[in-house]
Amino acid sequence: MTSQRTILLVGESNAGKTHFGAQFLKRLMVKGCALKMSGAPTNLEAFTTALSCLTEGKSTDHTPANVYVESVWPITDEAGRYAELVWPDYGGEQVRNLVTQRRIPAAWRERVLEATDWVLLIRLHSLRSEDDLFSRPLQSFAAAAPQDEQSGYEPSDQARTVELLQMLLYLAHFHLDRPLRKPRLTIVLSCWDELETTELPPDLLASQLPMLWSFVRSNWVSPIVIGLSALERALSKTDPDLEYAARGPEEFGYVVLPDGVKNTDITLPIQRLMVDGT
């Protein structure tokens, strides 16, 4: 048995995080992934339920913004390497707050410290495209300047990821002198189906969100990008979809690993933590 690995799943709102955790969980209840539970799971009510209208061929609803709950999964692959996966449940509010309001609750805090791992959820689809400061050259925004400081500055999606990385970093006690070994690294690009591409995963992130891939190649050794549909088609909260309920949450999904290879288990991404890790 190898030393144990604290897994933190990072993701704003409405990046999948909780319908990738229903369907991880309804994967290990049936046995069909390289991961077996090792012992008893706490806290699976969010997924539970998620995973109750998944049965229903329905999807559920986003997790309140003022929820922070830990689901801590006890986890081994065949190997018998061992990993503790804390599965936080929140409202992707959370981490969008950490950013505008510099804040970090002693929650946040305490799961970064610990953490051996970072996946961080990014669903593409849902980011937005426009430019900023840093994606064209400042003269661009000089004749609307008057305008800007009316409005106010925000910045993209692709730089508020880079800042959050950077506070958690930061918080984490880790320094930029050189690429980082630990944490490790993973980023998924989730709702994959949405986004319609024959693209890698690495190639899609870094032709869509330069900066941030720039950012990540830069401060980590070997920065992983994974492709995930957790339900590989999209689902009404209201209208059934009969052939999912059917045939069982279960037998959808899938990942996109580095190298372009499709796979219908979706644990892999933290399955390849484990495997690396040792």
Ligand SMILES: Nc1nc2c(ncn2[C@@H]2O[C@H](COP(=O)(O)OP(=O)(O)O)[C@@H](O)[C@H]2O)c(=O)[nH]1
Second form
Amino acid sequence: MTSQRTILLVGESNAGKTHFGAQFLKRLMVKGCALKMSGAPTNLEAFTTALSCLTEGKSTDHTPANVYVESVWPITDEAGRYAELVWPDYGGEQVRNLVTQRRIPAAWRERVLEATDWVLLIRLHSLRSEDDLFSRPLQSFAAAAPQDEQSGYEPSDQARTVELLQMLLYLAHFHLDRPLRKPRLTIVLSCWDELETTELPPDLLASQLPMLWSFVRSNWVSPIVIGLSALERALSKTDPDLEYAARGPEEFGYVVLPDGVKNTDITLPIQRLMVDGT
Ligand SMILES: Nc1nc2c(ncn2[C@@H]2O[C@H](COP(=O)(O)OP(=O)(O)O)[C@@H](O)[C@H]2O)c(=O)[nH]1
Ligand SMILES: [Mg+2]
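Alternate state requested, the form predicted together with the ligand (shown: the form predicted alone):
Below is the whole assembly, all chains and molecules, this chain first.
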């Protein structure tokens, strides 16, 4: 059975998209996971560059802002289900611009319409958790807000993420009169190792970004929240991590499933999408 599962992988700059792709690809190559590559992938440059850095125990450079490439990976799972993963790599600034400029480039419009699954990468550690209405009582704003704050107003990172989802939903013409089954939404909390937490991924999202979580839960039937540490630890761009280089990048990285179970197979968030996909 062939199904084309086109994944819309959304994440702002520095969320970990490129390193996740590189580690994912490495897992497919060494066959240490639930998925197998079953044909010739295209457009691998961005990921192979990242992979050669990882092989030396280093992290790779930032993806330039204007880059957008789609890499297509034909894969099968253990039950023989076939899918084509369309794994995009792009400068995450494009995502931020969608929201701040309120304009959707044509190329993004197509991607949104074609996607069967949305995977949203959020790096909690780098989000500003500054106060907003959802963490402070309203009076404290009335008292504190200086007159000239209007012009410099910028939505919180949380509000911007909600706005992004709203824009994507609008663009794809989804009606929100009842919770969505498709496109399915997976929220991946990236760089999980930085968080040093023992909370379950959905609980952590609920406590750190309550407005986003409430938006997601009221608009999707069963959103999934998974923790991901694609690298397992921080790597420098210049000083190689010798253990990494010696053991190989495929020995590092893990996911934390919604029930808290840790698994070294970082392809699981994607593999889950194939199981009941249509
Ligand atoms: N600690 C830690 N750092 C990570 C992880 N994944 C990526 N990073 C770092 O986060 C930064 C951004 O990653 P990158 O994949 O380039 O993000 P992108 O802009 O979304 O493509 C890089 O400096 C990576 O080394 C991880 O799992 N753990
Ligand atoms: Mg990148």
